[in-house]
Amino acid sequence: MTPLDLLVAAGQQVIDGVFLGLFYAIVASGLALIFGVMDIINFAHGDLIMISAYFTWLLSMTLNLDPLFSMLLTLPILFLIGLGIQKGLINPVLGKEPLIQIAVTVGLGFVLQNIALGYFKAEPKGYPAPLFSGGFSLGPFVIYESKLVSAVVSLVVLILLSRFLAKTKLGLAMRAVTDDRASAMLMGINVGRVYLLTFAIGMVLIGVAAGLWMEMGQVTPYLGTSFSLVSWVAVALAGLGSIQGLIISAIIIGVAQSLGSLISPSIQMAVVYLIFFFILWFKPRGLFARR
């Protein structure tokens, strides 16, 4: 491989990595929102994305709809499911020992994974003819439509989420609870209602991530594990700061993973974790932490 070929290959991986990073940002956004507001790590986050992806796939196959359109149908349902999970499982363990919270969310993840294994088996499921399955050339680089659409939709949703948190009454209440829960209560904010709606909105973000994934790839019962790991790394790397910080951190992860594949596909996540450890060595609270 000539130096020019190597440069083109690296440029292609950077482009793909930016697109992947924007997708990772939407994957991690629900986890970041729930952790920031409710101070609980949802260990079932990846498995909720996995089961939502199966839900999107079922609707797509049944109605013969592209996953992006099926996703729009799943979002209101996932909002209601989020209300139910928060009310029935998460709310009773808020304020309890961390081990109890971990046990509940890990248990939920295992239940979802076993439901998927029992019903769908281990065979990968994917929509056979997604709307955005082609690509086009941009100079020496190839832009894949599914990755581009995923990146654009992710960015638009994250911008809307940022505006929601900064401009709406509920968003400002969420930020207040994130910064100082006790002071927020003294100001008359209904923290229980904020918790309930936060988890439900987090489920909507999970549904967006699931729909975008089904436009690009396939789902298996073990998909949640990889999404959980990437989400935790992105949130820890960004710190509890801002949506913009989460986007930058996720892009760092996506580009590092893509460039790592130039060396060997088997070590691409190792490259991500090395960068993650290096940054946290100097910034233990994350790159963009506000608290």
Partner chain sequence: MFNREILIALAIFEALVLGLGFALSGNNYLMLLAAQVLLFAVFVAAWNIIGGLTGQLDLASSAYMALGGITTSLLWMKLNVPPLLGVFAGGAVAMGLAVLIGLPTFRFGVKEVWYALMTASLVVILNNLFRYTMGPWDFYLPSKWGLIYLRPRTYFELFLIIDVVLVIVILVNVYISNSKIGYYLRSIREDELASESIGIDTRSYKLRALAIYSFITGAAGFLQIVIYSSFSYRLFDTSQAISIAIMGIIGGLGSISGSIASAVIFRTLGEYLRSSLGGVFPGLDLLLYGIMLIIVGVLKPEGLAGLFNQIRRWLGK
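Every value quoted in this text rests on a predicted model; they were computed, and no experiment measured them. Rigid core (definition): largest C-alpha set, two forms, superposition within 1.5 Å. Positions refer to the first chain, counted from 1. What changes on going to the form predicted in complex with its partner chain:
- Positional change of V18 between the two forms stays under 2 Å at the C-alpha, relative to the superposed core.
- Shown in the overlay between the two forms, fitted on the rigid core, is a CA shift at A9 smaller than 2 Å.
Pass me the form predicted in complex with its partner chain as well; I've looked at the form predicted alone already.
There are no partners or other molecules in what follows, just the one chain.
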């Protein structure tokens, strides 16, 4: 390989990494929102994405509809499921020790993973003919349509989310609860209701991530673990309280993973988690924390 080839290969990985990073931003957004507002440690986050991806796939296959559209159908249902999970599982452990929260959500993740394994079996499932499956070349680089589309959609959804948090009454209430729960309560914010809606909105973001994933790839019961870890790495890198920070952090992770795969595809995740170690050691509040 000449140096120029190497440069082109690296450039291609950076482009793919940015797209991947924008996708990771939407993957992590639900976790960041729920962790930020409710201070609940959700280890089942990735598994919720995994099960939603199966849900999207099932709808796509039965209705013969592209995942990008069947995703839209899943969102209201996931919103309701989110209300249910919050009422049944999360509320009882709110404010309990971290270990109990981790235990319950790890349990939920295990349950979802193995329901998926039992029902859908271990073979990967994918939608055979997604709307965006081709690619085009841009100079020496190749742009894959599905990755581009998922990056654009997640960016749009995240901008909408940040508008929502900045402009609407509910969004302001959510931010107030993030900053100081006790004062928010004293100012007349119904914290219980904010929690309920936060989790439900988090589920909607999970549904978007799941739908975008089905446009790009295939789902297996074990998909959740890596999504959970990547989301937590993004939250650790970003710190809480800033969506822009989350996007930039997710892009850093995506590019790091992409460049890591240049060394060998089997160590790409190791690169991401090494970054995670150093962040926890040297910058435990993250790069962009508001507090």
